[in-house]
Structure formats: structure tokens, C-alpha cells
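Let's start with one chain on its own, the form predicted alone, as C-alpha cells.
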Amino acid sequence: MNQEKIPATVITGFLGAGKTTMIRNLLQNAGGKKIALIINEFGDLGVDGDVLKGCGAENCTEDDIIELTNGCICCTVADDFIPTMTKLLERDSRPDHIVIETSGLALPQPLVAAFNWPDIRTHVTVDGVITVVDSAAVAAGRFADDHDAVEARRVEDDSLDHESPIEELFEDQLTCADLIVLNKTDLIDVDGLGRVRAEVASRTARKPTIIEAKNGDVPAAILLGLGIGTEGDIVNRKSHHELEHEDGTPHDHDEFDSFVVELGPIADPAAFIDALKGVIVEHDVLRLKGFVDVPGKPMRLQVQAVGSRIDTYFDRAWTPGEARATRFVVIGLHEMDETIVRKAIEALV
């Protein structure tokens, strides 16, 4: 029997980066290697793993690709990563590498921490951790309400700490990276991307590489065979919360509440989409993201928002026996009241 360790790798990043988009071309671009994928939604519905299964990748089946849902992976690793882990181990076909998917809210470091674990560490270690960035976002300002005055009165007053949850949220993903990938590139210009470049550059003291792509599109030879073997400098790689928090008292993500919103057909999707954009805004949403029923189309519309830039395509037919429904993940700021927003998405069909 094989004894050689398993490499995984981990791909974090903020909401909307555009994590799913770079694991399905990974996917379909691994060179005949068998793949397994876990994925950590944040929120009851579903999605990303709903996308991936339908890509079609033949060294990566539905029955191996594992969702973990309504729950922080970071949060729940000896309930739901140590089991699902020890379950892949036990198959009578072993992965050839493993990708875990986490979610936009996730804190990557005590997932790979885990990997320390004695049941784990002696089959699996971590190939590296891949943080995507989305350039237009960290153009666009989004880890701050106004960062260009938090930054003015961090100058002021070095003993004030005006960093929002989205910022330590955002350093601590690539202060975990053994590699970054600034997503999007094409949304931007070249001086802007300089400007991205210096931001997540400004956001951690280490030095991890940084490469650029366009719609998730990095050639496998890249992403895997890093060979880190980043849980044995994990303790080098402390989040926010680790820091502030050494005294063993657990971390939460309080400051981000998601809810579900499950709607009828909806007959004129780029109207529905327009109108959505400013109950968005409106309301501050960070992330929604989920599928629309379109009368008289085979296809499911997929929908995934950023702030207020949203993209749709059709990506499968609905299946025989599925009920065909609109269903959103909607996530925000502990602050969103999730009643006005749902009434307001309600009231747009």
C-alpha cells in the first residue's frame, strides 16, 4: 500500500474573488489527476459545489466533491473537516491531491492547522495555501467604508484601531498564502493594477508570490506541486483573531450574518438583475449569489454578485425531477436587517 502523504491544496479569498471559477478550470485542466474537492459554503444554500458538479470533469466525479455547508469550516474542523477528512482517507481509491475550497468568510489558518492533527498528518500535507484577491474589488475600496480617511486617522493616532472585520478578514487570508492570485485583471487598468499590487503587498509581512489572471484561468502546473508543506509554519502565519486571542478564547464571524431567499420564475432576468443591483447598494449587501428560474429556458441562470457588479450565465439544464426554483445566498455585515432586505428582494418579482 502507498503510504506517500496526500498534498491539498487550500484556495481562500475574499467573497467573490472568484475562487469556484479558477477550481473549475483547474478541474478541467489537471492532467488526468484524480481530484478531490471539498468545498465550505457560508449560508444553506449550496452553490459553488452545485457549479463544480456540473463542469464535467472526468478525474472529478460528483462522488468526489464534499460540501460542507451553513458553517465556517474554520470554526467546526473537529466536527465536520476531521470526519469528512478521515472518510476521503478511507476510500479504497485515494485522491491523487486534494482541493479544499473555503469559504469567502473563512480564516484558512485553523484549517491548516488541522492538517497537524495525528490522524491526518501522517497521510496529507498542505501543498500549499492559494489566496484569490478580486483586483477590481481592492481597486474599488471595498475592504473599507472610507479608507482613504481610515488610514488618515490611523496616521493621527497610532493607538486607534479603525480596521473594519472585512480588512483583517482580507490580511488574514494573505498572511496566510504561499501563493496570491490577483483575479479579474481585465476589469482594471494597468495603473490600477499597480495600485492592487502595492495594497495586498501593504496587507502582510510576509512575501508570498503574486501572479496575475484573467476569469480564474491559472494552468494547473501552477496552482498544484507547490510543495510547502505550509502546516509545519502555520505558527508563523497568525490571523488577526490568533493574535488578539491567545488566551484560547474562540473566534466568531458575528460580523457577518446570510440568509436565503427563495423566489418564483422570473420572466425578464436583465430587469430583475437592474433592479437588484440597487437594493444592493441600498442596503450594503457584500455577497449574493444563487440560481434563477427562467420560464421557458432549459438552463439554469446562474447569478454572482460583488458589491453591485453582477454576473449571469446559464450553466446546466435543469434535471429531470428537479424543482425548478429561484434561490439566493444573500450575506452581509451583522448590521443588514435581513427582513427589509428580504422583503426588498421579494418585492422585485
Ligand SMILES: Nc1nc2c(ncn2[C@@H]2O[C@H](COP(=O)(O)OP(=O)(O)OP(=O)(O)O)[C@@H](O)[C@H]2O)c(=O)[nH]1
Second form
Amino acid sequence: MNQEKIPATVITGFLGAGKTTMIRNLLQNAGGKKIALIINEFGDLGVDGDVLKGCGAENCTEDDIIELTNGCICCTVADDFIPTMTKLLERDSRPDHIVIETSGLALPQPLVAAFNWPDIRTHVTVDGVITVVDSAAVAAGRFADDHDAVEARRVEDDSLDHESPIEELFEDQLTCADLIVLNKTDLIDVDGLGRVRAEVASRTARKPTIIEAKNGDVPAAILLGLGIGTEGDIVNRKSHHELEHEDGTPHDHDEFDSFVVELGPIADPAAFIDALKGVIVEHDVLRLKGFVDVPGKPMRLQVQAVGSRIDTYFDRAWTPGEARATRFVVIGLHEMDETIVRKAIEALV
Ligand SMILES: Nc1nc2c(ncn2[C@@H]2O[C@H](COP(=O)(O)OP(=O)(O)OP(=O)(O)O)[C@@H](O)[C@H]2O)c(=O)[nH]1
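What I would like now is the form predicted in complex with this ligand, since the data block earlier showed the form predicted alone; can you produce it?
What follows is the entire complex, opening with the chain shown before.
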């Protein structure tokens, strides 16, 4: 048996940055490398898994795609991630490379630390942590601290021990990176991109390589084979939470909430999407994704909203026996009122 350690690449980045899109590209240009993929979503509807299974890459079949659905991977390392890795390593045919997509709300640090567990470290090493950044969102100031809002939250809840949860998470994901991909460069101009690069660089004390991309289109040769062994350098990449709670208090995702909305068929998707945009803006929804049943259409309409930017496309035919349905996962900050947002979306049909 080949005892060489299998390289594992961790792909992280905030909600909607373009992780799944980049992995889809990667699977299609990874040459002959056999890849096993572990994917984790917050507020799971299995959307990412569906997108990736649908890309039909021969080097990464449906069997090679493992979905972890019991919450964010960083909080379920012992119960979910380690057993999954152990099973993967026991398979007869070992993958050449493992790719792990974290949820957009995950801290990469606990996941990388798990590679130091005895059963794992003898077989696998972290080739590198790649952090995908939504350049348009950075340019729009989405990760800049809104001091007034943070202060207002603190007045309401004096147990808050830190600043904006979005800003903090964004920095934690950058702090852990070996490679940062400034994605969605098509949405901003050259000057804007220069400012995004400077802002991203200023948010991490380390000096990871920063590259630019459109639609996550980065050659596999750049993404795979970084050869870092990140698990050995975890001490230099501490998250805000680790720095604040050196006693090991576990972190959680209390600051964020998600729920699933189910609707009936939608006959006029264009009008629906237009109105949905209004709800997203009014209630500050961070991420919404799912599928629409358009009567008379043999295919599902996939909906991907990142903030108020919404993409839609018919992604695949409804399969025989599959119940046609309209379902979305909605993710927002904890203060988002689920009942109100749910009613507002339901009222659009
Ligand atoms: N304009 C533009 N859109 C992009 C680009 N990359 C990804 N997108 C779109 O952004 C949306 C989110 O992309 P995903 O790849 O699902 O993002 P993600 O990081 O996997 O999202 P989560 O797993 O929910 O955190 C989709 O509608 C993509 O088509 C890009 O470079 N430019």
C-alpha cells in the first residue's frame, strides 16, 4: 500500500464567495487526478452537492462526493469530519487528492487542527487553505465594520464580546489562508480591484499569495499542490475566538440563523425574482439559494442570491419520481426575524 500522505485542500470563504463554482471548475480541469470531495453547507438543502454531482466529472464521481449536513464543519469536527475521513481512508481505492469545501460560515482553524489528530495525520496532510473572496462584496463594504450597528447590538445584548460577526469571520478565513482568490473580478473595475486587494491584504498579518479570478476559473495546477502542510502552522493562524478564549471555550454560530421556505409552483419567475430582491434588501438576507418549480418547464430553475445580487438558471431536469417543489434556504444574522421574512417570501407567490 502506498503510504505517502494524501494532500487535502481546504476551500473556505464567506457565504456566496464562489467556492462551489471554483470547485466545479477544478473538477473539470484536474487532469487525471482522482479527487474525493467533502462538502459542508450551513442551512442545508444539498444545493452545493447537487451542483457538484451534476457536473459529471469522471475523476470525481457521485461516490466520491461526501456531504456533511449536521451543521458547520468547524463545530462537528469530532462527530462528523473525523469519522468521514477515516472511512474515506479505508476505501480500497485511495484518492490522489481530497478537496474540502467548508460552509460559508465556518472557521477553517478547527478543521485544519483536526489534521493533527493521530489517526488522520499519519495518512493525510493539508496541502493548503484557499480562501475565496467575493471582491464585489468587499468593494461594497460588506465586510467593513458598521460601527453604529455593532454598538446598537451591544446596547441590546451586553454579552456580546466582540465586533461585527461578519467582519470577524471574514478576517478569520483570511488569517488561515495559504492562497487567497479574489473572485468575481468581472463585477468591479481595475481601481476597485486595487482597493479590494489592499483591504484584503490589510486584514491578515500573514502574507499569503493573492490571485484574481472570474467565475472561480483558476487552473488546477495553481490550486492543487501548494505543499504547505498547514496543520503544522496552525499556531500562527488563530481565529478571533481562539485569541479571546484561550481556555478552549467552544465557539458557535449563534450570530447566524437559517431556515428553509417551501412554496408552490411559480408561474412568473422573473416577477418573483424581482420581488424577492426587495425582500432580501429590506430584511438584510445574507444568502438565499434553492430551486423553483416553473409550471410547464421540464427543468428546475436554480436561484442563487448573494445579498441582493440574484442569479437564476435552469440547472437540470426534474427526475422521474422526484416531487417538483420550490424550496429555498435563507441565511441571515441572528436578528433577522424568521417569521417576518418567511411570511414576506410566502406573500410573493
Ligand atoms: N458575476 C460573478 N458571479 C459569480 C462568480 N463566481 C461565482 N458567482 C456566482 O455567485 C453565486 C454564489 O456562488 P457559489 O459558488 O455558490 O458560492 P459559495 O461560496 O459556494 O456559496 P456558499 O456555499 O453558499 O457559501 C452563484 O450565483 C455563482 O454563479 C464570479 O466570478 N462572477
